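Only one chain is given next, in structure tokens, and it is the form predicted alone.
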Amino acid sequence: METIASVEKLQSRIEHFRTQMLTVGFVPTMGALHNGHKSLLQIARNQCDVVVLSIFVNPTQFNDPQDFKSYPLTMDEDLSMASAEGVDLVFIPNVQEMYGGNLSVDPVDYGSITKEYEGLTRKGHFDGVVAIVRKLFQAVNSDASFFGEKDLQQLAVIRRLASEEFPNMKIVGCPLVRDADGLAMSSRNIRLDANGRNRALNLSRWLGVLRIAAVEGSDIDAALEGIRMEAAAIENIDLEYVDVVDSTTFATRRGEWKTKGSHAIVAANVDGVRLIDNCAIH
């Protein structure tokens, strides 16, 4: 496994693989790798000849400076996982390499995909996501790139970016991975103590409530309102949103949840740690 810090060297190594007619798979991350990332690397390994992993905590996608400062950094552990999973290249650039000293990014408007939910509660977040993913896609020029479905709205944004600017790249959505207790795996989970983790389990439980309501044909609006009322009564949980949406457009589907592609989504701050989760309901 080789670690690389410059775009120029990365592109040179990838060009070498291209001369050997090898396919390149790319897994972009912000580090603090866990078993969810491990599953992405395994899927990429199964589908491509060469696997490139990037580790870069992107400052332009954080609307909260404190969130950026507190984002977990576990480089030694990350490199150990990458090596164990057979990663060929690990791209670890610094901010200067990716942005050249200019952290301003262009606004992105993909309609409801970038305006609602994450786009509404985290102003400018998707501007930063698109900016860095574009730069990474240009640097790696992979045949396929692999993203977890836990960040469902981000995946929809990246699919839109790829369709418009990188039409020859395959975007592979990989299944959300949960811990044994049902909590969606996230790099932020390590910031939760035992009590916070127990509170965080409400997110997956609420998704289950919505899934059951959908299966039983119950009133989705009533189920959503019940979740909001329950969340308001739980100490140290600040519910940002809970809803049922189209997983491609992120338009609300409260009245049309039986349409294929409907997902329940939720975001909340639990003990000051922001978490998101989702599940398919049809």
Contents of the next structure:
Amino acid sequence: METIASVEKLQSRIEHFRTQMLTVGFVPTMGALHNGHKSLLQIARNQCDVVVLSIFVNPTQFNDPQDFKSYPLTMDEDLSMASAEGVDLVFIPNVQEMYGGNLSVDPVDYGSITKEYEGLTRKGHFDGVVAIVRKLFQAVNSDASFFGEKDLQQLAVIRRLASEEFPNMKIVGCPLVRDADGLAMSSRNIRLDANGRNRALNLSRWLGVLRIAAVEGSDIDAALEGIRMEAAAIENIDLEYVDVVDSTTFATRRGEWKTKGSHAIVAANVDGVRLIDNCAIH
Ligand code: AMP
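What would the structure be for the form predicted in complex with ligand AMP, given that what you showed me was the form predicted alone?
All chains and molecules follow, beginning with the one already shown.
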């Protein structure tokens, strides 16, 4: 496994693979790798000859400077996992390499995909995501890139970016991986103590409530309202949104959720740690 910090060197290594007619799969991450990331690496490993992992905590996608500052870094463990999963290249650039001293990014407007939910509650977040993923896609120029359904709205944003600017690249959505207790795996989970973790389990439980309501054909709006009321009564949980949406457009599907692609989505701050989760309900 080779570790590379410069775009130029990365591109020359990828060129070399191309001359050997090898297919390249790319898994972009911000590090602090867990089993969710591991599953992406395994899917990429199964589908492509060469696997490139990037680890870069992208400053422009953090709307909260405190969240950026406290983002976990576990580089040694990350490299061990990458090596164990058969990663060929790890790209670990610094901020200067990716942004050249200019951290301003262009606004992105993909309609409700960038405006609603994460776009609304984390202003500028998707501008930063698109800016860095565009730079990474240009640098790696992979045949396929792998993203988790954990960040469902991000996946919709990336699919749109790729369809407009990287039409030859396949975007592969990979299933959300949970811990045994149901909590969606996230690099931020290590900032939760035992009580916080217990509180955080409400997110996946609420998604379960919506799923059951959907299966039973009961009133989704009433279920959403019940969840909002319940959340308001729990100390240290600040519910940002809970809703049912079309997973491609991120338009709300309240009232018309009985269509393929309907997902329940939720975001909340638990003990000051921002968590998101989702599940298909149809
Ligand atoms: P991050 O390092 O949080 O930016 O995530 C890097 C990639 O891993 C993104 O495509 C995420 O959607 C994906 N990912 C993060 N957590 C999970 C999870 N629990 N299950 C599946 N994919 C995940």
